[in-house]
Every structure is written in C-alpha cells, then in structure tokens.
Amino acid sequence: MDTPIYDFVKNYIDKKSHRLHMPGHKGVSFLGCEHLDLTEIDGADYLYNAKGIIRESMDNATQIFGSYRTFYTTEGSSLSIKVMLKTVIHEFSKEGETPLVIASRNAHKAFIYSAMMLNFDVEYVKSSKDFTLCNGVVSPEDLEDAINSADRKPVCVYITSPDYLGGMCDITALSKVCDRYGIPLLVDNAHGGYLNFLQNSPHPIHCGAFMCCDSAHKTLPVLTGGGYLHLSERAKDIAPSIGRFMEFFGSTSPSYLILQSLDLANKYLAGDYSKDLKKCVSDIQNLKAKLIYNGWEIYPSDPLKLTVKPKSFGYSGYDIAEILAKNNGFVEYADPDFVVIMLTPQNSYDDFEFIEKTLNSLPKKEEILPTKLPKLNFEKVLSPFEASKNEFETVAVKDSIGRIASSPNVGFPPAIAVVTAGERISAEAVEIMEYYGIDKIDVIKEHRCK
C-alpha cells in the first residue's frame, strides 16, 4: 500500500528545499523530528477539504477499515465527537425544538463540552448494573427503556464502547434497537481502533453504527492525536458536511507529523498487523491465565486490556500502580478498585514478563472488602448549555451538596463525570467523588440559579 503523505514529505526533504514558509523552526532540529514537520504548502493538500495526497491516504484507510468513508483527525476522538454530534443535529433536528441525545453515562468530557456548545439536551441510559465511574456497558433493554421514556425522539443515541475498564457493549444488538426507532447510533470507539483487525470484526462500523470514531493513538502505532472518523454506508449523504464541521471545531494547522503517522500506519495495518495482533491477544490471554492461577482477579475486558481487581489479593488499584511505578512500569489507569494495563503488539516480551513477575512476586494479603458505593440518582436542573451561561465558582466537593455543577468534574484519566453540567449535587454524589479522589468542583453561583 502506498504512503502518499510520507512520500511527499520525504521528497521535500530530499530536495533540500528552501523553507520559505511556516513552521518557524525551518526544519532545524531541537527534538529530532522537525525536518519532517510541514504545513499546508503547495502540494501538501488540506485536511478539511482533501483532494490530493491526504485524500489518497484517507482512501487507503477507508479501504482498510471497510467504511463508506474514513476521515483523519489530528486532534484525537475529541474532535470527532464534536463533529459527529454537530452533523446529526444539523441533519436530524426539528426546527424550533432543542435536540435530544440519549447517551451512556460514561461519556467522555468531550461529549459534555459538545452539549455545552451545541445546545442539545441529554438523557442518560439508566444502567441496570451497579455504579462504577468507568462502567458504561448498556444493554439493549436499558436502551429501549431510555428511548421509550424520552419526551421526544432523540437525534441520535451515543454509546462509549469499549469503556475505560475494557467493558464492551453489544453494538450489533444496540444498533438493532436504534434501527427499530429510526435513530442513528454514534459510537465513541476511542479505545477500539484495533477491533477492525480481529477475526469476525466487532468494530462498530461493521456492527451497525451510523458513525464512530477511533483514537488511533490509543491502541494502534500512531502518534498521539491521530484518529479516525468512520462513516457507514447509511451515512453517505452526510459525508460532504464532515470536512466543513471538522473545520468548524478543529485547528487550522493540523500536525503533519501526525498525518504522516496515520499514513505510514496504513501500510502496516494492511500488512502484518493482523498477524501481530493475533499473537499479542494470545500473549495477553496467557498472561491473564498465569495471574489467575496465582490468585489474581481479572476483570472481563476487551482483548488488549489487562484489568486487575486487586482487592481480593489485599491491594488497592493505587497500591498496584505504585508498586509497578517503583519498578519503572506505568499503567494507564488506577482507582481504589481497578488497575488498567493497556497492551499492543508493540509491547515487548520483557513488558509481559515484567507484569507477570512483578504481580506474581507480591505476597497475598488479607482481602480488602469492596466498598459499596451509594446508588446515584441524577437530578437535572439545567441543560449543559444553560449551565454554561451561568457564572461559576470553584468549591470543595465536601461543601457542594445542593449546588448545581457548572461543568463536568472529572479525574483524568478517565475524564468521566460523576456529576455533570446542570445537575444538582447530592450527598451520594459527594461520597462517590471523594471515593475517587475528586476534591474540587465548579458550581454555578447561587445568585444566578433559578
């Protein structure tokens, strides 16, 4: 498979071109990569209206993923989330009616900020599962209940899968529910770009999603910020709007380093990647088996995550993260109950050996009993857009009971809100925020609340 973006830049470098344009570093090396960094000069194409080398490269990605169209983003899934929502609102909202989006509760803060900018209402699916910060597994029955209880037809359903712990929704089943009601399904597949390359691909674009986005950099060999926005065949009529709305939200100076990374990844993804991925998944399964044999509890997750529930072994998630860090091993995420390790084919044998030896060398201690978090009910007072118009102040979480949140309060990662913009903060919410180490929150100033 050809690599038109990278080839253009390499040819530019080989000609020892006079850099009479941006960027200001002029190819002089401080980091070591500046010579590869360009901007939209003649022949380099334009990301949001691609007709040349970028369009050729995106067509390669379209072929690889089997979508109707795949677009690049150099601003991760955060940009794609805004574009997906803006597009369905533009296409499917009724004049004079505030659009409604039904979403899973574990939506990334980029979704909430979209609601604050685009002025749509949000109704969250009430999951039948116990609350955890990251859990977002929605059943078809939960989704159908949410659609039937809504006061108007939503412009879309928005699902996050895989979630931060690796839990996966049955996208095929959810898409069938959406189809029955004539509602497009959007999927934040930020953690699942690699799913396309598994046998019997569970990637959302093959399971009935109208649109979905991948953060390529999370699980594929792509520089941070590289991502994809995929359109299904049924979304082909909105394809002309995508570039326009990407330009609406995105930087006018997209990174050519990231674009080259996406471009070069195509060649690997179309070649040996599936074979390498299959071996990696097998190695992860073997690692899990060794840990389980030694007494560790492993949480069910997508194939590239190792999610450990260490309390039954006598440790918190924070404890395990700290132990690994002291030995120069740094995890993706930890909280009191879980530690999440993300692995890819680019991890070495030494990485796998390090995890197994470090964890299995720890003495088993007295079990830490799980903390039963209170049931959390969400009282919506204002829409996220209305909340954003009010003045706010930052207060200690312990002093916030009864106040109205002005923005999503999140720990990062996973950038998922316990209480989000426009919701009243309950004592139960305070208990949960404190459990996850969140000690400050932005609230609407009282004199502006009505």
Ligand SMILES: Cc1ncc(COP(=O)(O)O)c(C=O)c1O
Contents of the next structure:
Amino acid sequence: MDTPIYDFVKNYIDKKSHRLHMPGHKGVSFLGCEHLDLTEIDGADYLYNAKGIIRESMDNATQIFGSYRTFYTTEGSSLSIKVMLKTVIHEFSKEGETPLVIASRNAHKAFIYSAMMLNFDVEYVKSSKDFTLCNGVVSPEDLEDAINSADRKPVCVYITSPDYLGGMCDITALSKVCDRYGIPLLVDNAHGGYLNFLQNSPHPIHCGAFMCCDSAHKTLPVLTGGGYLHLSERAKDIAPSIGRFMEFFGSTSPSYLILQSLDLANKYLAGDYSKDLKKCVSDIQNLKAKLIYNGWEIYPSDPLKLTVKPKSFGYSGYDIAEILAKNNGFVEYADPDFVVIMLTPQNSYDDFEFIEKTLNSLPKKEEILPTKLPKLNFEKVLSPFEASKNEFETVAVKDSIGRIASSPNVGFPPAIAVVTAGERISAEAVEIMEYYGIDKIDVIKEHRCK
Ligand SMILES: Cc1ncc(COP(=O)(O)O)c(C=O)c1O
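For comparison with the form predicted on its own, would you give the structure of this protein in the form predicted in complex with the ligand?
After this comes the whole thing, all chains and molecules, with the earlier chain placed first.
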C-alpha cells in the first residue's frame, strides 16, 4: 500500500527546500521531529477539502476499514464526535424542534460539550445495572425502552463501545433496534479501532452503525491525536458535508506529523498488523489465564484490555497502579475497584513478563468487600445548552447538594460525568463522586440550592 503523505514530505526534505512558509521552526530541530512537520503548502493538500495526497491516503484507509468513506482527524475522537452529532442534527432535525439524542450514560465529555454547543436535548438510556463510573453497556431492551419513552423521535442514538473498562455493547443488536425505528446509530468507538482487524470484525462500521469514530492513537500505532471518522454506505449522502463540519470545530492547521503517522500506519495495517494483533490477543489471553490461576479476578473486556478487579485479592485499583508505578510501569486507569491496562502488538515481551511477575508476586490479602454505591437518579433541570449560558462557580463536592452542575464534571481519565451539565446534584451523586475521589465541581451561580 502506498504512503502518499509521508512520501510527499520525504521528497520535500530530500530536495532541501527553502521553507518560506509556516511553521516557524523551519525544520530546525528542537524536539527532533521538526523537519517532518509541514503545513498546507502547494501539493500538500487540505485535510477538510482533500483532493490530493490526503484524499489518496484516506482512500487507502477507507479500503482498509471497508467503510463507505473514512476521514482522518488530527484532533482525535473529540473532533469526530462533534462532527458526527452536527451532521445528524443538520440532516435529521425538524424545523422548530430541539433535536433529541438518546445516549448511553457513559458518554465522554466531548459528547456533553457537543450538546452544550449544538443545543440538543439528551435522554440517557436507563440501565438496570449498578452504577460504575466507566461502564455503560446498553442492552437492546434498555435502548428500546428509552426510544419508546422519548417525547419525540431522536435524531440519533449515541453509544460508547468499547467503554473505558473494555465493556462492549452488542452493536449489531442495537443497530437492529435503531433500524426498526428508523434512527441512525452513532458509535463512539474511540477504544476500538483495532476491532476492524479481528476475525469476524466486531467494528461498529461492520455491525450496522451509521457512523462511528476511532481514536487511532488509542489502540493502533499512530501518534496521539490521530483518528478516523467512518461513514457507512447508508451515510453516503452526508459525505460531502463532513469536511465542512470538521472545519467548524477543528484547527485550520492540522498536524502533518499526525497525518504522516496515519498514512504510514496504513501500510502496516494492510500488511502484517492482523497477524501481529492475533498473536497479541493470544498473549493477553495467556497472561489473563496465568493471573486467574494465581487468584486474580479479571473483568471481561475487549480483547486488548486487561482489566483487573483486585479487591477480591485484597487490593484496590489504586494500590495496584501504585505498585506497578513504583516498579516503573504506568497503567491507563485506576479507581477503587478496577485497574485498566491497555496492551497492543507494540508492547514487548518484557512488558507482559513485567505485569505477570509484578502481580503474581504480590501476596493475597484479605478480600476488600465491594462498596455498594447508591442508585443514581438524574434530575434534569436545564438542557446542557441552557446550562452553558449561565455563569458558573467551582465549589467543593461536599457542599454541592441541590446545586445544578454547569459542565461535565469529570474524573480524568475517563472523562465521564457522574452528574452532567444541567442536572441537579443529589446526595447520592455526591457520595459517588467522593468515592471516585472527585472533590470539586462546577455549578451554576444563579440557581442557589434549597
Ligand atoms: C470513550 C472515549 N471517547 C472519546 C474520547 C476522546 O478521544 P480523543 O482523545 O481521541 O479525542 C475518549 C478519550 O479518552 C474516550 O475514552
């Protein structure tokens, strides 16, 4: 597979061109990669109206993912999420009606910020399961209930899968529900770009999603910020609007380092990657088996995550993250109940051995009993858009009962709200936030507490 963006830049460097344009570093090395960093000069194409080398490279990605069209982003899924939502609102909302989106509760803050900017209402799918901060696996029945209880037809259903713990929704089943009601399904697949390369691909674009986004940088060998926005065949009419809406929210100076990274990744993804992925998935399964054999509890997750539930072994998620860090290993995420390790084919044998040796050398301690968190009911007072128009102040979570949240209050990562913009903060929400170590929250100034 060819690499037109990378080749263009290499040729530019080889020619020892006079850099009479941005960026200001002129290729002089401070960091080491400046010589590779260009801007939209003649021949370098335009990301948001791609007709040259970027279009050729995106066509390669389209072929690799088997989508109708795949677009690049150099600002991660955060940009794709805004673009997906803007597009469906533009296409499907009715004159004089505030658009409604039905979403899973574990939506990343980029989704809430979209609601604050684009003025759509959100109804969350109520889950029959207990609350955990990251998990939002939605069943087809729960989704159907949410659609039937909505006061108007939503412009889309918005699902996050895989979630931060690695929980996966049955996208095929959810898309069938959406089809029955004639509603497009958008999937935040930020954590699942690699799913395309598994046998019987569970990637959302092959399971009925109308559109979905991947953070290429999260699971594929791509620089931070690199991502894809995929359109299915059914979304082909909106393909011409994507560049325009990307330009609404994205920088007009997309990073050529990231574009080259996406471009070069194509060559690997079309070549040896699937074989390497298969081996990596099998190595992770073996590692999980060794940990389970030693008594560790492993949470069922998407194949590239190792999510440990360490309380039954006598440790909190924070304890495990700290022990690994003391030994120079840094995890993706930890909370009281879980520790999430993300692995890819680019991890070394040594990394796998490190995890096994460190965890399996720890003594089993008395089980820490799980904390039963209260059931969380969400009282919506304002839409996220209305909330965004009010002045806010930051207060201690312990003093916030009865106040209205003004932004997606987050633990970071995973950037998922316990209480989100426009919702009243309940005593239960405070208990949950304190459990997750969240001690400050932005609240609206005008609506004083009772
Ligand atoms: C589920 C989910 N969606 C979206 C995002 C945003 O992705 P990006 O960092 O690529 O903008 C994240 C980031 O962590 C995420 O976890």
